[in-house]
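Form predicted alone, single chain, as structure tokens, below.
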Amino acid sequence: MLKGIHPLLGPELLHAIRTMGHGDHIVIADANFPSSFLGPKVIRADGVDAVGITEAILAHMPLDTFVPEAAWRMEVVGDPTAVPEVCATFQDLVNRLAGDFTVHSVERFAFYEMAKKAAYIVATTEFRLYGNIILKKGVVHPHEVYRVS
């Protein structure tokens, strides 16, 4: 354990978000997502749901403020205006922890294409359908960095 680090961030995931640069994407994927076959390095988060991992990541990683969109979810196949409960929860987390960002919906196969370009995919055991989100890392400002006194 470390002080000030969300307990769901294991060493591999902590390393991943630390090494990501401004503009890099991270995918938080549900249990049905084809994580292993899209290309990016997969970090397993077995026994943890997508909401918990998203909260842990957003507790330490800012979203990109230099672009119009910095968070995306997979839209419901056959009902693109639907917002599943898990996706509404993602939106609430983003608003609470990252600020005034909209989690935009993206068609399923376009979402897969975005995921192929991500720095990492976090494979969770989120069983709710459409429990997938992509986050674009922003800039950590100097006043947000820990300084040794």
Second form
Protein chains: 10
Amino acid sequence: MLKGIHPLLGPELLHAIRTMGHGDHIVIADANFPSSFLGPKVIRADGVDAVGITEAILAHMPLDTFVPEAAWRMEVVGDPTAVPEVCATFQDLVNRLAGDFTVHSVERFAFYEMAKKAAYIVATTEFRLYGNIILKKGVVHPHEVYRVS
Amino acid sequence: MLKGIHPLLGPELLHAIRTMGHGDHIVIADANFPSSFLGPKVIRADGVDAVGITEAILAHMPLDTFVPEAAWRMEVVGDPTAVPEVCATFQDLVNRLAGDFTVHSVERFAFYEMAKKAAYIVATTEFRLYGNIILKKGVVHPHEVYRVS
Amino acid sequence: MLKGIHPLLGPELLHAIRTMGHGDHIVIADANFPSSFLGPKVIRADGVDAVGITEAILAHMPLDTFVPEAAWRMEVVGDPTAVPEVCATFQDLVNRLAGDFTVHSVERFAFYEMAKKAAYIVATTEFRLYGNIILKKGVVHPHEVYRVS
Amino acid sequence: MLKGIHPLLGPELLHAIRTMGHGDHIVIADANFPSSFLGPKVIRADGVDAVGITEAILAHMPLDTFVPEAAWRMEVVGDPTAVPEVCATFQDLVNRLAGDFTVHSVERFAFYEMAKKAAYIVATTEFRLYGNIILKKGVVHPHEVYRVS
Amino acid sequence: MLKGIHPLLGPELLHAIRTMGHGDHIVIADANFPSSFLGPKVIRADGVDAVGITEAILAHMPLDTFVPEAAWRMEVVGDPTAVPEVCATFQDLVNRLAGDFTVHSVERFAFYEMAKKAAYIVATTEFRLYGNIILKKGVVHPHEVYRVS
Amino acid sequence: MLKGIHPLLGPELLHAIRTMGHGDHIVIADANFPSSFLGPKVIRADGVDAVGITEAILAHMPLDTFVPEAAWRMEVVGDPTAVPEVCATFQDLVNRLAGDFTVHSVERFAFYEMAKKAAYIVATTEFRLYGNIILKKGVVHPHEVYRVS
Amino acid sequence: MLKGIHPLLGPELLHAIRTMGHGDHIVIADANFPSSFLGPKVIRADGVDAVGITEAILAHMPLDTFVPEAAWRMEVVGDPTAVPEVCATFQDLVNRLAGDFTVHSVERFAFYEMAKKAAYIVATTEFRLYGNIILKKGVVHPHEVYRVS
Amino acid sequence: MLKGIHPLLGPELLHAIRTMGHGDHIVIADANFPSSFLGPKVIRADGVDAVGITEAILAHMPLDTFVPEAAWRMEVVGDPTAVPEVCATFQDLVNRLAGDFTVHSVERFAFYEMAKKAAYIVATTEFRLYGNIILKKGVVHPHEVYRVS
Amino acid sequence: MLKGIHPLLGPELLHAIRTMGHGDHIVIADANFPSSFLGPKVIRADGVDAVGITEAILAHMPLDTFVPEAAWRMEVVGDPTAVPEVCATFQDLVNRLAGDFTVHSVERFAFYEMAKKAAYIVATTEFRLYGNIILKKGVVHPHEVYRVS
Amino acid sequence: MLKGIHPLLGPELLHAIRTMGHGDHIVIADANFPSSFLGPKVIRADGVDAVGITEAILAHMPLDTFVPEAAWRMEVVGDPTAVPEVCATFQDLVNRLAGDFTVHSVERFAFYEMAKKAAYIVATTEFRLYGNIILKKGVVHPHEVYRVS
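Could you output the structure for the form predicted together with another copy of the chain, given that the previous block was the form predicted alone?
Following is the full complex, with the preceding chain placed first.
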């Protein structure tokens, strides 16, 4: 562990979000998501839920303000207006930690297509169905990094 | 870059100090140090000085309080009581960021022997001679990591 | 995830305990343990606690009955008779899932020496100090594996 | 071996089906199937028959209920309505272990095309011709995984 | 599969015994043997029993006639004169396929030491305890290889 | 070497033809063939002629009876009806070891295109020009493999 | 470090610009640039600013005089005529070290497309937004290399 | 193949003897020699006999004149004064191609010890027992290399 | 070094031209050629000029007589009829060592396209501009290789 | 090539001497030196002589002034006081480019032992016997590196 850094970020995930730049995407995937065969590098987070990983990433990674959409979730198959509890929690987390962003819903197979273009996929053991979110990294400004006082 | 994390920590160095545990050592080496052939994995920090890297590491990594010594510098060859300016700066940094630790001086070849057993060596472009320091990681307590408020 | 298998066992950890044989050791290490530089292959379990991983492993892996000791914890430095709460939980888990085994305490540096000879080290984010345990795999008997009824 | 897990699942195959997610395919191929040059990663199961591997996989992996077809076998060349004995056994196994799914027959070269898109191919030593099956993984629900009682 | 070659020999195992020379050892290990951490390269034979693999190897590999001993099994712990059924089968196989060789018994930990010096370890799913054998390759004479008539 | 196996099959070539399945191709190439840059994995057979390698492969690998053509040679540039001596030998070998198959001639650049899709290319030191042949693997039936009597 | 060579050029960056030839491009990217997922090999320069790296490269690498454009910067989003201070510094550096070249501005996404075709991307920790530049290597003439006098 | 170079030298073997220097050893091993587990890199020459490989190597590689012995063969087990026919051929070849050197005989296990220290082992399919030789490379003089006339 | 082989051919380059077959191309590139990013494997020949490497290759590799063109050089930009001195030397070398072949000139970017399809690029330190040549390997006939007399 | 850098330093050799630090050794070896099997990483410089490489390295790398000896050559076997011409040239070069250092002679096998501990061995095609030298890197001072004026 490290001081001042979210403890859910292991070495590989820290490395991953540190390499990401403005506009790169990261997928936080639930336990049933087909993470391993879509193309992007997979970071295993077995035993951790998607909400925890999302919190950990948003603690240190801003969302993109240059574009109208910077966060997406998977639409419920057969019930496009439903908002599962885990998705409502994603929306709350985004508002608390990243700002006034809407987590947009995306049809299942279109979501897979978005995932194929991401920088990384984090494979969690989130039990709840539809516990998937994609985040787009924004610009980090100098005043936001750690400064020795 | 990432919010709340020292900007001098690139992906590889962040990964490195996140993998270190209680009692592991890291060497921050100057531009003339024989970093590449001592054994430990080398992390290049070309163009950065040793003081900057030391500050960045101490910003997130505590020193070990279980043992009497947790930081060492290389003794000046032929002048064992000398304290080069860069070493005085190391001592100041340690006191400001890590606590009441003495940076102990170690004879040149004994310092190389210690370096051989370190977890990592960070190869900086510190111009100043004797700009080398070894740090021993301490325990990180739960209240020290990032917590979402 | 898979049916009938503990969900905390990700692909790498499942693979690991499946390759282990009679008498091989696995270390479940807390967040401060120096896991990466002792020698054995490290399996990251960032964000998971040591008790959860121990439960998951014991759900599928028996302890060794051929020898007098098959489980060990790290002795508290400076207080060899103390039994930290996390260690008491280890003992309960072992009794519930593996049988009548004592989790023996081992002095800190002797524990490191044992860890160097293990098959794997699982690096958890267990916050509690002394949240480390070593388990010795026993023989699996034919009636214990999955059988299609 | 491991307690409660089918013994035909070696470390690599366990790892494979644990990485698969909702909608991913796995091919269980007979001894004459051109497994090695179609693209997907091959897991060798030399000396084991296809029925055994299919049983082992279905013991821990559900089939997909979101789509009309979740299992396929290769159609006999020149006799499209034939149902070889090994294929009848596949159908029985699927019904016993996975539920009310039909194992659909697919023309030989179309079957190869499906195999090219699978996550894995398991190369068995099934002697019987047409001893090939493709399975599509379904969603695993929380009540289906191992739970410590 | 290949004509005239034992079908239990997959590509990796065929490659292995073809690389072995006069005096090299191969271990056929049961499902509980600690195969993975002794040093030699491991060839997985999950789902196959040790007797089948031994038969397949002896079908194509002679034993060494230059030395007094060319085959060994593990002695039963606590009962050094016992001959488990699987070991009797090993002895029969050796006599039928290799000639008049005794399968010598070796104490458990001495057997591990021999295994560490082998060329390969084949990890089977032999359920029967003590289902382990070490074979020493002999010289292959020109009249023994395949000849086009 | 191994008993009952053609001695020209080294470990890598044995491994190769064991991985091939029904319908896969293997190229046996002469000393001037551009083997290394066509795509398939190359197995070196320096110092061996193409006829010897073809004999060794056909000793253990059947040709495909499901399709009208299962063996091809390169047509002489500028003399399409010529049958070089090495090609006549290929035809004899095929008839003796594989059955009633014609070795069809293919124009030089079309032959290269076929070679690009093969599973393997065996690069021999066959001196004779046009000493190249492509073989298509057939089905191996249970009665053709090695059986312990 | 080396005599007569710019100290900001570490081993990997020296290696990189030495492998580049006439017409190859190198990107010097700021701290927010999405360096890692565009395709070219990334050279980390964490802790160094883009102006320093540009100076170091131009100290040893000429720009291309065969074509009308040999240096490019990213256009400010929403303000195409703006010239950020860091870009003015790039222009000064180019004029001082490389000659009479204009640093042309390129729209953000077109700049990404150019970056995808570069030989290397150097990922700096330049804090200033738009601190990105692409340089095209020119011909090195014999009189320009080091000569022992 | 290449002009003026022995055709039995494939790419790997040519590379090998070109990297060898004054005093390095190469083993040419028969079909029963335990080539793969002694340590040195193995170059397969399946299907070629040891005499052919020895001729090919001596065609381009001189033996060492700085030391009293530069070539060794394995002594017949149980008959130390025997000179098998293949060994007599080795002696003839050495005399014809390398000069007035004796091929010294070495006891079997001492020969293995010498082989462990060689630069390379060439694994031939030499059928004749004791068809093994070790050669020590000498100095190549300028007048011996290829010169354009 | 080796007897009878051109000394400028190091292990890697010898290996390369030995793997090439009839019709494969090799590029010998000058010090400014963009060798590293065109695709083919690059063999470094730093410190050697292109004429020396061309001589060394032609000493052992014939040019292709099956096609009208087997050698090409890069046309001078802006002066298509110019014949730089280094190119005249290439033509002389080809005539002396390979026979009556013309070294055809090819426009710069078309030359790059040809280079992308070559088997190898040899990166020399030829100072002279336009010191680039592409050679197409021909057939080696049995009487051209080394023969023990 | 690069401006202001010795052209004989290719990418790998530049990288090598840039990674070396105070006290590390580099061997420049002649064409007969057994470079490949002593342990250190080998950098090929086929076609270049040892004097050229030594000049190139000394152009950018200082020798060590902290110790009494910083350069060594191999003693002539059987004539310890001889100074071959190539060695005299080494001494001249060292004096011209590095300063007042003696190139000490070392007995052949002791020289090999020193070479085993070097950081790198550069394998040249120096024809002259005894064309070997070992150099010990010294400290580079800030005023010696490249500075933009």
